[in-house]
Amino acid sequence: MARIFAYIVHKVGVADDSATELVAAAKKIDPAASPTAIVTGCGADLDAVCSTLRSSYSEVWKIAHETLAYPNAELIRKALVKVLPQGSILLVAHEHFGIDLAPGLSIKLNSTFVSDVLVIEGVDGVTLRVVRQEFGGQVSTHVRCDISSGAVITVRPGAFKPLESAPASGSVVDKSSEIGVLVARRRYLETVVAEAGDVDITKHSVLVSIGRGIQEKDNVAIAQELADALGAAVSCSRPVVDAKWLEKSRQVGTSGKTVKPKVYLACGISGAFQHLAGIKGNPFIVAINKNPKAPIFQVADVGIVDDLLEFLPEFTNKVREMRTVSAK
């Protein structure tokens, strides 16, 4: 089998919950794989972040360099083709990023590229079975591809639940000096931080999050009438904001938000990757959606199928009744 590696991507020194959902997934492939992280950037967030690694990963390939202080896929593309070991197999969590860096990667590597897998099947000899989502999720497909050449693969995140493993003890092994000089076409400028609105959705533990399943601006009304009752507060995708709803500072997502709640309330939202890259911190996920193909059941711990226009009042009350017995 070829050898697994995970490329991490991080923030402020913090590696994305990614990370450990690769493991997962690099286990899927090859039950005995132990695969080695890949971080690039530099200074001491990079260090950080690398010795936080070495608790899940036997191997961590530290890259240096000033230049990818922030992460620009052209540079870091150029450096991982001059240290991954021919025929190696790559995975990448399916983000903004990833879906930058992977096909580009794939096709200097010379070796197959599959996007946004959300089930491993496994290998048979050079063949790997996987499962991805087509036509907003409606359509499961189960692909085969040769990884005889090796492979690039983004992988959903929050698809692959995090292995509940006994802690590894890996080593550090810094290649920053097999990349060479690294020059890019484009560069970073500035990072342009989202205006905060009248609720910090990023601040609160439970989350009612309302999609397209509403239907119309004046049922918003219901959704915030459960996040009241529950102490929570209403985010949205992309959708709602679109519509213009709610404001941008509710929206999860790529494009949105990236939040961190203990609970999840997904009403009326399909689960495109674009929304579910925006949820971290592996929350309890509560889907309720009156499709019962909906991607979100895919990554959702329960899942309710039905109209959300009738389930909230009633659970709204339910939540109500609870807390005025708890009360007394």
Given for the second form:
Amino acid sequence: MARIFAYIVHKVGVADDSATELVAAAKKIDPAASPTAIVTGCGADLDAVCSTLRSSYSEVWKIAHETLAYPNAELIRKALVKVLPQGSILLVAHEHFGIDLAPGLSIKLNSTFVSDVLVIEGVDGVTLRVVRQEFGGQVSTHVRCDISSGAVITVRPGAFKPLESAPASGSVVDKSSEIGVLVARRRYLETVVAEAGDVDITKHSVLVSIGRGIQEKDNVAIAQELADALGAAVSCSRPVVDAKWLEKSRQVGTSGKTVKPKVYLACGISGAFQHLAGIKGNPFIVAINKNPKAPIFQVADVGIVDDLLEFLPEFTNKVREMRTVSAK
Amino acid sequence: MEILVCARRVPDTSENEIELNSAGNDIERDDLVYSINEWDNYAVEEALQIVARVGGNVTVVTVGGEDDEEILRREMAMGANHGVLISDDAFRGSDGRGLATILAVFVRKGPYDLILTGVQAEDGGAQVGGMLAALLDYPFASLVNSVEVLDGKLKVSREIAGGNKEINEIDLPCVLSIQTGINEPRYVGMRGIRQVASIPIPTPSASDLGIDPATVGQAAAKVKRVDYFVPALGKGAEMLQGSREENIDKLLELVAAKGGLK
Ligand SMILES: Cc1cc2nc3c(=O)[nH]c(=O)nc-3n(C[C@H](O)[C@H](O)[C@H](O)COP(=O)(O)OP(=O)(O)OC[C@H]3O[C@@H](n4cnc5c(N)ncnc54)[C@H](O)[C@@H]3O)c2cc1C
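Okay, that one was the form predicted on its own. Can I see the form predicted in complex with the partner chain too?
Let's see the whole complex now, leading with the same chain.
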């Protein structure tokens, strides 16, 4: 079996949650595997990450270089091509860095690329069997991958539960001298932090969240009226922001905000993983969707199959009615 | 600037409920509404806006069959100068790498300074742009949500976690994968589509492009989908099955109990 590596994303000296998830994914490929972590960066932050990774990996490859201070996928790809043994399997989280790195890396390594894997069923000979999703999670597929010349695999964040087994006490191997001079044709300039909006959805305990099912800008008022009646705020999924119906600061998800409400009303939201990843703290989730097969119903606590444009105004009226009754 | 946009025709998930066919080996494709992949439409709009600022041409290319021509016409109605349908039975069943291989050959034969793809299509693979760049040995940026043209290079912003933006400079020629929301794609009416209906669309084949059929298609694919299925629900939601009035009453009760009324 090929040697398995996990590229670990980190920030300000802290390894991403995927660090432990990738160990679990590696064990699904080969239960006997003891995967090797690879981390790039420089300075004290990098050392801090290496020392935490020693508790979940038996070996940690450290690649330190000033040019790697910011994770530029082009430079890291070149470094990985230099250090990875032929035929290796490399795992990386399917998020903005993995998406940037992995497809091109697979070409340069001449290995197979497998994207956004949710389940690893096992390996038969040189065939890796995995489960992926298509159509925004509406359907899943069994996929067979020929990994005879190695593989680069991006793994869905949160899909693999970290193992509870005894921690390792791995060694750190410094590979920095093997990468040579790296030159990039894409250069990192700066990070621009998202602007704060008029409403801070991360501070609200009740959210009326709308998706593409709201259909047009004028209908946003329907959700706002319900939110006003409940004492909640309106948040949304990405297409609502893309269409400029609400500000970016209202978006829940990987490329938006992480919210921790008590109650989350998902109205006309299908339940894509990038959206769900922004809902934390195990809230009571209500899904209102006209499609009974929408994936959101798999994660919601309560579901209603209905047209939100009709349901929400009637619900708002009921809430108002109840308020007047209880005020008397 | 000569810009090539790689696009694909896909079942429109906002218009369709995706269901399995009775054999379970595919989705039910009868009655599906197809459209251009959402991400690709933003890519074409971005290309048109760049050309409006700095001059040049926009070509939209897709790998597929005759049904796929409709998206090329649609994007030409938006303003793209050319459409190209790369088509050959040998391309059937190509995986991401196969598609990137075909597109790379096409790019090398053309004058393109900038190649755009969508971030991903209906399979969520997010792979063709990055592979294409690597095959061409061009620099690449994924998840791009703004583009500014400088001298011999671009300033692009990438979408990273939490709505933050990573600003980069990237040398031309390059490949970018375009994220939704980068612009507001213009509307296309039936009239616009009729106006471009008679413009010829070249349909180069594998041999026209000099592509070895053994390097693409089903035979070369290392990643193969075996079937489609709908996973058994976990716990799943408690579905309220009453009339709308009953559902509203029940929901109000539940929401109030969970602290949803402030
Ligand atoms: C890198 C990357 C980052 C992303 N980041 C995010 C993110 O941060 N947040 C995010 O939300 N998405 C994000 N996405 C997009 C995500 O993949 C989905 O495309 C998006 O979440 C879908 O939004 P939606 O559910 O509103 O729309 P759709 O998937 O189109 O679903 C609309 C739903 O509305 C229902 N509906 C339609 N009309 C009605 C009606 N009248 N009444 C009731 N129901 C109705 C439909 O049945 C459907 O289920 C990201 C994607 C990528 C590639």
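Residue numbers count along the first chain shown, from 1. So that the term is clear: the rigid core is the largest set of C-alpha atoms that superpose within 1.5 Å between two forms. Please read all numbers here as calculations on a predicted model, not as lab measurements.
K244 is among the residues whose C-alpha shifts by 2 Å or more between the two forms once the rigid core is aligned.
Superposition of the core reveals a Cα shift of 2 Å or more for Q298 between the two forms. Put the two forms on the same core and the Cα of R77 is off by less than 2 Å between the two forms.
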